[in-house]
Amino acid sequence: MFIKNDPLCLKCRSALKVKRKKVQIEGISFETFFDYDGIFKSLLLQFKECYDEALAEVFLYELSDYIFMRYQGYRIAFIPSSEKKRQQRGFDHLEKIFKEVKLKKVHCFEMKEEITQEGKNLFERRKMITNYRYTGKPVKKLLIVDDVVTTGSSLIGAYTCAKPYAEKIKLLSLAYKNSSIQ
């Protein structure tokens, strides 16, 4: 295993740190590794609303290999963007942020209605709950992955609709923010 240059310089590393934790939401527990404040939330911004691909690889730097061995076995599934987002970017951000775990992608979502949560109130974010699809194959393990968990409603809707579908399921999160909304 060799050695990757870190994207970021040392002061933007020392300032994006990984707290990694375990949180629960409406009895679902996930794995988050970042709060989404400060340098987080505006690298993302940056990688996502001005489609700086090259930011990608900051996120997971150093954590890779942890998530592969952590989550061996496991196939990794998106939580979905709106279609227009995505066309908007050009590509889908959490598998370019995930391109380098070395764990099976499968694409098993969509969304019933496009539906974008920026700028929604919680009543608004709720009604993503119900508004996943599992559309892929059954299989053992599942890793739901998000960038932002606020609420919690994408990734309860998507757990939800993926119950019946995987024996193992597992929430993974980059980061959350601590919300007074909930």
Contents of the next structure:
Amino acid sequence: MFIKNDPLCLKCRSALKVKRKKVQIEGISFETFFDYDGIFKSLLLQFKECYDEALAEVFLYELSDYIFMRYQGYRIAFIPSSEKKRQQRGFDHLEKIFKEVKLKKVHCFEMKEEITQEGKNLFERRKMITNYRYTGKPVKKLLIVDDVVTTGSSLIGAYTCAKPYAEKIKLLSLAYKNSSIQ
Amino acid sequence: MKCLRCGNSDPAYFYKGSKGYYCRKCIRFSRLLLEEELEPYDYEISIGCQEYHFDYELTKDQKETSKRCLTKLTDGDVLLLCVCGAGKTEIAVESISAYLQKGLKVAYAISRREVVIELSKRFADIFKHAKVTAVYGGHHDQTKGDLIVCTCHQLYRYYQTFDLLIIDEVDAFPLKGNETLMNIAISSCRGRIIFSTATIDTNLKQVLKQRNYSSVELYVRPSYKPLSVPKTVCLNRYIALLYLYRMMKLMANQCIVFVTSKKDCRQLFRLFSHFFSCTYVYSDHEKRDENIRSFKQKEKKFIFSTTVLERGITIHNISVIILNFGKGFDQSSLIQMLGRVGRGVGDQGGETYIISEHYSSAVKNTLAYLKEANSHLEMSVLR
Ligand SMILES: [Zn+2]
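Could you drop in the structure for the form predicted together with its partner chain? We only have the form predicted on its own so far.
Full complex below, order starting with the chain above.
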């Protein structure tokens, strides 16, 4: 019951270090588990860009129980990815990653415009803040999750538009790319 | 189950995803579903694109080798063994032209993107009427043309496409020891392959075992100068530092000092920058291009480098010192590093040294290789 089947080999698992920390961007704080570099980066890219679904469980393998306990009563809400990407992949990458976390999940955000963030500069990324729409029902507790936070615009955007509909909102990101803040 | 692209048939590497089974062995090239049809490559080779012209005259040996290469292609693959700087690109040109004339598809694959960029320009110069398409990471909007010049990684885009595929620097990273990549490269070709290299490693031996091939050799450089045989010295690490200092002090030429690790590279630079005008470089150094440029323009006399400078760099009148410590370099790397010396026509050639802790088999093999190549040169000159 305590032993799960780790999809990663021992070497990769010990290289994939969990560094749990709280980060604040523009007064909004969120929890994050990894630094966006080294093996985490290459695994996430292989999963997201090469569509290697087999890696879905790798990221939260040690953390799913922790998230379940820490955020009890919360509903997980996923930051949406562009429809085009989703079609190509054939799966929603965030949903796959958080599959093992036994909290209720909702898809309650919509993008107003299809923007991908790749290769965008800081200014263009800021547009993401106003690019979300809340489409779900009002809820008590909402946990908004993302994979990588760079400028924080996606999280902040989702947070702002969900605020009128939820009593309590927490934010969570797998990784934090510590460079382009300011 | 078998992956069409990389030839993997181990069921452990197949995973069932949302869209069906896919191969995980070559996943880094993009997901290839098992039942997915590989996109056929349709392109009509333009008429008259086979005409070629060199701005300089090829040597007698180069011309002969070109002819031999083309005739051997009728029987099977060709293993083209050339010493560094012998002009293997020029030798492939005649074969490329012959295939293009028949309207067949040709690609030239090489390890690094910088070389792809440079080579595609050179080919565009040689084949004035052909559409030469360069394909490499971050530059693949256009994947069709009369002659494709690409990195080995990009060959995954073409399945059973080429009638003639030239794989250059088979003994170099990333092909060296990479079975998956090699299989992908081979599956992109439906006709003949020219394996172009200076040395044969075990991976290549494996591949050649399964293929019908004949070898074509060229041991003579256009300058008709013998390859420089290095002086080898066996020293303890610390004494080697003193020895290196003395050599650098006496050195007249510009000089590349090859070291086995990035750490050595940084530390030696820190130490010797107090005494000499020097710089350093390794593959993911942020000022990599800038430092190489300052060395090329002779602003610095010495450069400490890892294997990153072992290929593709030509500087006149240069010397090479190889510090063969730690794990040590392998034979193909050693030959390439020593091959930096005396490349151009009229190059005076510099000195070469290998300093190591012990006399490794790679060093022994390298010396044997150089001596053999030079004996061929003598014979060719006598002829
Ligand atoms: Zn495969």
